[in-house]
Each structure stands twice: as structure tokens, then as C-alpha cells.
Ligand SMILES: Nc1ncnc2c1ncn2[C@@H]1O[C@H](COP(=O)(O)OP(=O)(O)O)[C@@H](O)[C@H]1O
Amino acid sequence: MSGAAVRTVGLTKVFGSHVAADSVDLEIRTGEVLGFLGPNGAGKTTTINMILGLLQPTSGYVELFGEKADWTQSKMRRRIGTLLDGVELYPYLSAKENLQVFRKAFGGIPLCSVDKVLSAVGLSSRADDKVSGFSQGMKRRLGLALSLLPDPDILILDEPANGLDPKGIKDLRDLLKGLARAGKGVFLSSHLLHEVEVICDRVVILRKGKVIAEGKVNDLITETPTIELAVDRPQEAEKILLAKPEVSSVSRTGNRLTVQYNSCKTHAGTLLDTMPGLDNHERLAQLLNKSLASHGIFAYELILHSGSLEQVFFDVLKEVG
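The structure of the preceding chain alone is requested, in the form predicted together with this ligand.
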């Protein structure tokens, strides 16, 4: 069984009376992209800085490759790459020259690594161009190339998509996925739920310094979207809904019914195909509502759960209160 490359154990940081990170336990594994999700102020940067040894924990500790983290060991530092906001590139040097400067500073890195990392981040064709002419996305990728120079096993990135345009975000996403496929572990924080949903294999959701949910993206996303209804004749309504071919199951709690359906299936000749401008989810909600109304049952609440991670994220936040 492959162990975690990075493990935090009860990692806690208190600023004055404010608990910014509260007993955070998480594991970063090689070969996967782990998302660290949470609203602004949740404690993501604080946690990341403690993992990187830039901030002393109030309590708890970090394990790197099965040993207690010791950042005085360059051997250990080299196995963890990061992309910090503060990294300054030399604007009047080329991409390649910037990498040469850092290669010398790191020491012991073969010359061929420069071309290798340039290729890894898709900048080979711009190797000799001055960084001053680079877009934000290209600079971010060059920053990533710098962090890849010592060939780290793990990359820890704090909001790497910030400030990038959609193309830059997509390029970065493909790049990080590729790195994970090549066996590296990627840990990235984000408050952009959609970004995390598409890029990460697993996510850890942080709220007010605490991990409130953790798991595989696919497990956190409910497999099928659902429609929740509140009615005053739930038993009768359940029967009516179950008789609909689009509905796969109905669960009932008090006056609330949760309807599951297969979002891929459309049924020719039903309302689903005749309501342009609405997605299937909305069409089905209308269809169910209409059926109930034709039996004199009027839903007094109707909630569409899309089954995206965003929904999970907000549901989790709601549950915790």
C-alpha cells in the first residue's frame, strides 16, 4: 500500500484568539490531484504555509514521506515544489535564462532539466523570449517550471488559477493533470468550486479552519441530480411521481420528497423534449410539478439539486451551520 507523501496531523494555527486552522488532518498522495476547497478566510493559505514550513504550527505536525518534516534538510525541500506569489521572475531575461539562474541557485541540477521543465509546461517554443512579453498564464507556467526543476514528487499550489484568463486556467488545468498522471502529487487550493470539480481526483473542504468534508470528487457529487419537493399529500404524491417513466426513485421524509432521475435519459414525446430554453433538470421539475398539480397537489417548495460539487459544497456548509 502506498502511503501518503504528505500528512498533516492535527495541524493547528491560532492567531491571537482566532483559530485559523483547527486540527487539520489531510493526506497528499502521489499520482493524484487533491483540491483544497474553501471560501476566503477558511484557512487554506495558513495550512499550506504550515505544510511548507513557512509558518510554525501552534500544535500538530507535518509528515513528509513518513518522517516528521524537517525543512533544514535540502533533500526534503527538493521533494516538495511550490508556486508562491512572491516568486519574482527576471523580466529582461528569457524563460530559459530565468531557469538557468534558478538551476544554479538550487545547485546539483543537470543542465538538461531546463529543457525538460520548459517542455513540461509547454514553453519550449518560447524558451528564448523575454519574460516581459509573457502573459499572466505563461508567467504562471514558467513559475511552475521553476518549481519543477528539482523534480519534486509533490507540488503544493496556493490558488494557482488566480488572475488567469480562461485559456490560462485551462492550460494550467491540463498541465497539472498531466503532472499527476506522470506520478506527481498535486495539492492545490481554490475557492473556485468549478475549477476544483473538473481538475481534482479528491477534495478536502475547509470551513473556518476545520475540515468539514473529504473524499473523491465522484463520491461527493451525488451520482444523479435530484429534485426536492415539499407537498401536503406526500404519500399520494409519491405514487404519482413513481408512475412517471423519467423518475427512477423517490424517497420520502415527512412532507418532503426527493426525486432521482437519470439525467441522460430523455423520453420522446414527453414534456422533456418540448420545452426549449430549459435544461433537462428544469424541464423535469416542471413536468413533475404539472403532474402533481393535475391531481390537485401543489408543491409549496421545489428545489433543484444539480449534483455538482458546488451543490455539495453549499449543502455541506449549510449542514455545519
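I have the form predicted together with this ligand already, so could you send the form predicted on its own?
What comes next is one chain alone, with no partners or other molecules.
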């Protein structure tokens, strides 16, 4: 991973009495994919528009490659490729002709780049077909090709998987990972939490204009697994487990309890250190099992379930209310 290519510093936007973005600090780094998550109305689009200079912030600023962003400099714009909602294409031109128009408008882009980006997004076989006959997914692919045309260092993509079928989503996943491996930075705003989990190295979660969680995807997931228990006195066991400070919730279905707990890094204290050879998930499962056993309740089945980004997402939204 490299340093921050794009950095927002206290980025804030106020519309009347509504704070759409509230002191947003984030970094887009070359060599990685950053996921940008949040419910509808969280301020994601506002933040993206400020990063791209399409919206003037009320306060705060954006740095591009170590310099305060100045969007009057074409050299800065050329270093960032974008795919936003509402990208305008010429319907009665072919895919290749559309890209040729933009290639000439950008200036300085080699002719061979058109075929290169069409191949990258899987449109080589449809290069000479008119865009008016394209599906929504194919138009999305062409929009992505357009964002790649100037060979930018950073890609900012807003819901790039819209309209794509499962194969198209997998192709997009492979493409974005490959671009990151090649040293580009990818900023991905999406509602497809599973895809973000698979594609992204880090995530930032926004709610009501504020960053409420951020970190490496693997770290966040590791902190939010669940434990499934089958016991003979489930109602009593539920009360015992809910009294534990490390347990955040318990759901009961028949004799089965699903226990969700808070980060092992901040709970259970030094007890976890007395159980070497096990990861925190396994250690806490054993501690909870021992706690039940001390009350004469014995689990006849215990299953560890890994966490997911979806679980992290809803957990942090619930925590902040």
C-alpha cells in the first residue's frame, strides 16, 4: 500500500439547517480499494461531489497527491477517473465512437487506449454496436471504460455494479482488484455489502454526514463474529449470556441461541490471555460455555460463525442510534 493520493480534511457541507457532510476525514490510497458505505441520505454523494470539485464545501478541503485540490488544473483532473450516476453517452454512436469523442476531448490520449479499455470492461465484441441498443449493464461497462480512458491514478466509482448481471459483477470485481494491484487507488461507493466485503481492503461508513466507522475489512469482520449454542434450558441461558458485558445480543429459536458479542479486543480482559493457542473467537466461545456450565447449563452443540461486513454495517448503525 502507498500513501494517501486523496485526503479530505474536515470536509463539511451545510444546506440551510441541514448538515449533509460533517467534518469528513478520509484517505484514498494508491494500491488499494476503499469502500464507502452508508444508508440513503448519509451524505455519500455530497462527499463525493466535494472530492471531485463539483460542490464547494462549507468548510474543510481536499488534498490531491499532497497538494490542496485546484480543479482549474487539468493535470489534476486527468489523474482521477470517475463513474457517477447519470453519465451521458451518445446513443447513436457506437461504443468505440463514444470513446473516440472523449479521447479527443481529453487530448493527449493514445489511439490504442480505446481498444485497451474496451477490452478491460469486456466490450470488445460490441465495440462497433450503437449504444442505443445497449442494456443498462452494458452502458455501465462503457461508463467504466470512459473513466479508465485517461489512465488515471485514482478511480472514484459510485454504484458501478448497477445493472450488471452476476457475471458482470464478478468481472468488475476482478477488474477493480487488478487495478489496485497495478498501483491505482479505487474509491467504491456501493450498497452491495457482500461485494464491498470481497473487493475492498478498507471501508469507511458514513451516517448523517459523519464517519462512524472505518478500518480494514478483515479487522472489522474479525471483531464481529457470532456463536451458536444448543442448550437444554435456553430461556435461562439467554438471561445468563445477556448479563455478560462482552455479549451485545442473543437471539433464541427453540433450544438454539445465537450470540453476538462485542470486540474481543475490548472485552473479557486478561481471561483471554489464559487460553493460549486459540483465537479470540474460540476463547470467548469457551468462556461463555464455561459460564453456562457454572450454572448447570451444558451446551450440546457449539458452532462458531465468522462475521460479515453486513453485520458490521448494521451493528455500527445500531450503536450510534
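Positions refer to the first chain, counted from 1. This one's a predicted model, so the numbers in the text were calculated from it and none came from an experiment. Under this definition, the rigid core comprises the largest set of C-alpha atoms superposing within 1.5 Å between the forms.
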query	finding
Residue 64: Cα shift of 2 Å or greater between the two forms (core-aligned)	no
Residue 174: Cα shift of 2 Å or greater between the two forms (core-aligned)	yes
